[in-house]
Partner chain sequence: MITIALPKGRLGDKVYNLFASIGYDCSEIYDDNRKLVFENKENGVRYLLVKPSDVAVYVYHGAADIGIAGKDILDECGLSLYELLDLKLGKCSMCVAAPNEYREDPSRPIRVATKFPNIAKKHYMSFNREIEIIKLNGSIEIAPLVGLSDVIVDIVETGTTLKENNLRVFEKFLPISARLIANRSSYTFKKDEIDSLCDSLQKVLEEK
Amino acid sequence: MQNFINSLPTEDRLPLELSKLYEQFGYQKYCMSKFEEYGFYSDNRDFLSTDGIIAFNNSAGKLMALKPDITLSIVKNARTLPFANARYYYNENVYRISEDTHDCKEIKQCGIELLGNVDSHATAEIVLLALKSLDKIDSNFSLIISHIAFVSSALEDAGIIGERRRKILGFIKRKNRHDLVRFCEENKVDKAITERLIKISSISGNLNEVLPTLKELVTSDKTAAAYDELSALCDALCQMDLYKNLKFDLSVLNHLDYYNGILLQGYVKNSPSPVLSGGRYDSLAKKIRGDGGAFGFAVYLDGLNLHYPNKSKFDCDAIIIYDQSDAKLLTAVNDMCKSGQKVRVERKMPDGVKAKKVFKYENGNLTEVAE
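Taking the sequence provided, give its structure as one chain in the form predicted alone.
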């Protein structure tokens, strides 16, 4: 069975391997309908990563939407028990309108969501699963971790909101120190705040190495809690083999209206774009459910077949060429398949198909021939 799984295209193999991984850590599979009432997504548009919701009227005239997001559905519908976290994983497709082409597109995703008490263990567990998920794609990967508290605290202390906030966040994301300093000077931002923002834009490296610098940015209860959270995460993961692939970078600032704590962004060697994204989103859970914490991530499968093509030289283990069939031919094929081989039966050798062995079937006998 494992040989069969290994032979599958990457986008088909990963959901099987990731499902097994997540179930080993106690996550249950979540399945959802392709459709949800449009009003639900419209009411929570601030939490969506896209404005493009594909809508239609059902047979009863109700406005429906093709699901643009899975997390929203899980937060809305997941059942939780007292003193127990809800752990779900999913293999689903979402439907969005492309910002580039404005065409409808279908996106394959796998991921996990944890709802409830997101303590230090739950945080470390999810980060470890993110590391393991990336490793399933390529051992040459990096998981970037960040924390929103440091930059949001600096902006709150300076009273920076609206368009000014958006511009400063853009400078920090691009590590554009020159324009960040110029913009702060033009907008008369306090020099101490400006220095904090400059430091935030430049902090990156191994988590254990940047912790002393992060401690210098602790200016409030919020940043103290963030520092303690990252320090506990470092202690929990530093002995893990995959810890070497965990990097810290405060310039990673994704969707601040959605996330409120730790952020995750994952890269693999052959893909130019992030293949994993996620973080802590308590504010969404509180809006929909009323209380509780929430943390999760998604793995994006689209395009992985292009970047990680099947490396097998052969399309099948054996091809059998026959002139006339009889009951013995089907028996012979069945026996080969029972032994774990992939077998293809044809009248003539098909163009462009490669097999480890080629057989000719005549008079009830199989004879190996040169391809």
Given for the second form:
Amino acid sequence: MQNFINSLPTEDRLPLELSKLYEQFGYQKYCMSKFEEYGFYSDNRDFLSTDGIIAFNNSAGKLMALKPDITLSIVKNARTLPFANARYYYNENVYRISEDTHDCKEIKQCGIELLGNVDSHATAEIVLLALKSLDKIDSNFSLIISHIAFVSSALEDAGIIGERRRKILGFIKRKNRHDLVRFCEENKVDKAITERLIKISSISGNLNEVLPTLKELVTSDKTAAAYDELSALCDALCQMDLYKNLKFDLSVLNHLDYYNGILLQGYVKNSPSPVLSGGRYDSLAKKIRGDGGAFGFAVYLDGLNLHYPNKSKFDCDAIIIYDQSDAKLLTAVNDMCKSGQKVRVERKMPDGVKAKKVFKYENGNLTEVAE
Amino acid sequence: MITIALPKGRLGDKVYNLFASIGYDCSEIYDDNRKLVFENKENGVRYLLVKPSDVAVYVYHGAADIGIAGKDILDECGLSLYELLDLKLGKCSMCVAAPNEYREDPSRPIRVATKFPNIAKKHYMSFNREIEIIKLNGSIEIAPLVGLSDVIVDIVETGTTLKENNLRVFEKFLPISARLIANRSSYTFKKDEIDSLCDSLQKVLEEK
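Show the same protein again, this time as the form predicted in complex with the partner chain rather than the form predicted alone.
What follows is the entire complex, opening with the chain shown before.
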């Protein structure tokens, strides 16, 4: 079975392997309804990407949306038991209208969401699952961890708000130190604060290596809480094999309206764009469910077949060519399939199909022939 | 191996010399031929010579790890890239220019001719001024002279072309220069090499 799974294209193999991984950690499968009420997604547009929602009227005239977002659906519909966190995983396609091309697009995603009390163990569990998920794609991967609350609070402590905050966050996100310095000079930002901002934009490395620098950047209770959270995470994960792939970089700042704490972004060697994205989104949980605590991530499967093509040179293990079939042919094919082979039966050798072995079926016998 | 997207033309030549001076030379690049990819395996570098406006696209899609692009191109395309160094080459400014006698009519949207619609929109949006964009691909200066637009938003280096067409700069709003950009994924996997390359370039630039 594992051989068969390994032979599948990456985008087909991963959902199976990730489902198994998430189930092992106690996550339940979440199946999203294909159509949900548009109003809910429209009310929570802040939390969606800038892409459009595909909407239509159902037979009762109600405006419906075609699977625009899984996280919102889970946050709305998840059932929690007393004293227990809701742990869900999903393997779903979502549909959006591209902001750039205005075309409808299908996005394949797998991921997990944990709702409830996101304590230090739950945080470490999700980061570990993100590491393991990336490892399933390519052992040469990096999971970048950042902390939005650390950056936001550092700016708040420095009295940087509004348009200046937006601009400075943009510079930090692009590691654009030169324009950051220029902007701070033009806006008469205190030199010590500018130095702190430069450190924030350039801080990068293994979590244990950057923690001392982060400690120097603590300026308030909020930044101290973020530091403690990262420090606890480092303690929980530093003994794990995959810890070497965990990097810290505060320039990872996505969806500032959506996330509010630890943020995750995963890269694999062959893909130029992130294949995993996620983070803490307590404000969404609070808005919809009335209580906080939510953390999750999604693995984006689209494009993985391009960057990780199936390396097999063959379409099947065997092709059987026959002139006249009889009852024994199917038995012979069935026996080969039972032994784990992929077998194709044809009257003539099909063009463009490559098989490891080619057999001729004649008078109840299989004879291997040169292709 | 690090792959660098260089803009074809004068800026690309200058930038190549900078890279060569810090150990990323590839003498084949001087050969008189039409090749667009040059590689020096010993130095672990490969150069792609591409249209200046395409450098960011090559880097964003990971065909090149790093590249050199003007700030105008970067702000216009808005791709998510790291912008690691200001090379201070190709300096100019993004400006609003118009005929010498132009006076803004506040009762209607301003018609803006430009090659940079996103930059122009963002600029006018910053003070909530309604505009109508006329996207052109070149010879922007003609637009206000023939009544196609009220103003132009374009890069201005010396201002000579504007002067010769009876236009003048009304507002300079974005300083432009060549920037070293990096693909976010490449930076993650080749951080040490890219950081050390940036440090070396920074030193060379400071010595100049």
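Positions refer to the first chain, counted from 1. Everything quoted here is computed from the prediction, not taken from an experiment. So that the term is clear: the rigid core is the largest set of C-alpha atoms that superpose within 1.5 Å between two forms.
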Once both forms sit on the same rigid core, is the C-alpha displacement of A84 at or above 2 Å between the two forms? no
Quick one: core overlaid, is R164 moving 2 Å or more at the Cα between the two forms? yes
